[in-house]
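Below, in C-alpha cells: the form predicted on its own, a single chain.
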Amino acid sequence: MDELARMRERSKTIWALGDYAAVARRFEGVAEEVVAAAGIGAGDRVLDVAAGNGNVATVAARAGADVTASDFTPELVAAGRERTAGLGLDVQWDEADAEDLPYPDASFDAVTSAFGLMFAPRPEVATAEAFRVVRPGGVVAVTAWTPDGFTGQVTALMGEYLPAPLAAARPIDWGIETTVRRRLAPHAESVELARGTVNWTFASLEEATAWLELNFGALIAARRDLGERYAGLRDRLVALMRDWNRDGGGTVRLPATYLLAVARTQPT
C-alpha cells in the first residue's frame, strides 16, 4: 500500500473516532447557507460529498431536492443513512473517495460539501470530480475554515502531531480566497465568496477540553498514539482555546470563521 492509501485508510480511521454528530451539531446552521447560496430546492438533483451524517444533505432533501450523500468513512454513511432515514427523509447514501466519485459525468444539478472536501489530500483532484458530476450551469458550493479563525488554527495545530504524505495539501489553504479562487476558476463561469462565523461556545475551559477529548476524532487519535508527546499538544489546545476566548466571566466562546465558495459553471 503507497502512502497515499495509507494515508486514507488512516483517515478514515480517525474520522470513526469520538462522536462526529456531536461535533457536526455546531455547525448545522452553515448547510443551512449552503444550500440558499447553491439555490438547491424542489425537484433538483444534489450531491453532498464528504457529507459526515448528513447536515447539508438534510437541509437539501427538506427542500425537496433528490438527494445523495457520499462519504468515504463508513461508519458516517451508516451514521447518516439512519439519521435521515429517522427523519423520513429520501437520501441515497454512498460509501465514495471525493477524488474518485462513482457518478456519471453531469449527472447533478447542485453539488455541496461543508467540510468535507477540505480534507481531500489532492485538492485539484477532488475538484475536478466535483465539476465532472455536475451539468453545466450547474452549481458546486463548499465551505472550508479559514486559517485566521479557531478551527482553522485548531485543524493546522493537529496537522503538526497527525502524519499526513508530503504531496498533501492543507485542509486549511481551502479557506484562502485566492487558493480557492485559483482552484476553481479553471472549472467555472463564475466563483463567489462569502464568510461567515461559527461560535463554539462552553461553560468553562474545562468543559470545552473535556469535550474536545471526548468527541474530536482527530484528538482523540493524537492522545493514543503520540504517547508523552500528547501533553504538550494539550498543552498548547488549552493555550489556544484561552487566547482565542471571546467570553469573560469564565464561560467560553470561540469564534471559528468560514468561507463559503459557489461555483456556478458554463450552460451549454
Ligand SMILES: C[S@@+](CC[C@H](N)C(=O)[O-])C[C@H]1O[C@@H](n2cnc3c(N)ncnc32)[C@H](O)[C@@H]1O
The other form holds:
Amino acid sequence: MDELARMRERSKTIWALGDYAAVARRFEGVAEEVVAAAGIGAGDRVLDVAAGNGNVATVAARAGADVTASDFTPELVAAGRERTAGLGLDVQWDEADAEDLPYPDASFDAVTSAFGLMFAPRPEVATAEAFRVVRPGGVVAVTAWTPDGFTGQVTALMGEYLPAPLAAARPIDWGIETTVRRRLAPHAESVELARGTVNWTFASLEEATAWLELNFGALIAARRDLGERYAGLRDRLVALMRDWNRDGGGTVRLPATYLLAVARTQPT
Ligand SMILES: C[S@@+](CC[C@H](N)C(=O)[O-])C[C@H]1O[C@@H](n2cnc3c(N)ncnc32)[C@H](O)[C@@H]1O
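Alt. form predicted in complex with this ligand, vs. the form predicted on its own above:
Below, the chain from earlier opens the complete complex, with every other chain and molecule after it.
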C-alpha cells in the first residue's frame, strides 16, 4: 500500500469515530444554504461528495432533486443511507473517494460538498473530479471552514498533532478566497464566494470539552494515539475555546466562519 492509500485508510477510520451525526446536526443550516445557493430544485440530478451522514443530501432530496450521495467512510455511508431511508427520501448512497468518483462525465446538474472536498489530500484532483462529473452549464458548490474562524483554528491545531492527510493536506486552504478562486476558476465560467458563520454553543467550557472528546473523531483519535502529548493538545483546545468564546456568564458561543463557493460551468 502506498503512502497516500495508507493516509486514506487512516482518515476513514478517524471519520468513523465518535458520533458524526451529533457533530453534523450543529451545521445543518449550512446544507440549506448550499442547496439554495446552487439553485437546486425538483428533478435536478445532484451529487453530494464527501456527504457524511447526509446533511446536504437530505435537503436536496426534500427539494425534489434526484440525489446521489457519496463518501469514502463506509460507516457514514451506512448511517446516511439509514437516515435518508428513515425520512422516506430516495437517495442513492455510494462508497467513493472524492478523488476518484465512479460516475460518467457530465452526469449531474449540480455537485455539492459541504466541509467534505476540503479534506481530500490532493485538492486539484478532487476539484477536477467534481467538474468532470458535472454537465456543461452546471454548478459546483463547496463550503469550507476559514482559517480565521473557530473551526478553522481547531482544524489547524489538530493538524499539528495528527499525521496526514488531516494534517498535511491543509484543509483550511479551501477557506481562503484567493486559493479557492485559483482552484475553481480554470474549470468555471463564474465563481461566487460568500462567507457565513456557524455558532458552536455549549452550557460551559467543561461541557464543550467533554462533548468534543465524546463526538469529534479527530480528537478521539488524538486522545487514543498521542499518549502523554494529549494533555498538551487538550490544554491548547480549552485555551482556544476560552479565547474564542463570545458569551459571558459561563456559557459558550464559538463563531466558526466558513466560505461558500459557487462555481458555474460554461454551457456548451
Ligand atoms: C466534516 S465531514 C462533512 C460531511 C458532510 N458533507 C456534512 O456536511 O456533514 C467530512 C466528510 O468527508 C469525508 N471525506 C474525507 N475525505 C474524503 C475523500 N477523500 N473522499 C470521500 N470522502 C471523504 C469524510 O468521510 C466525512 O464524511
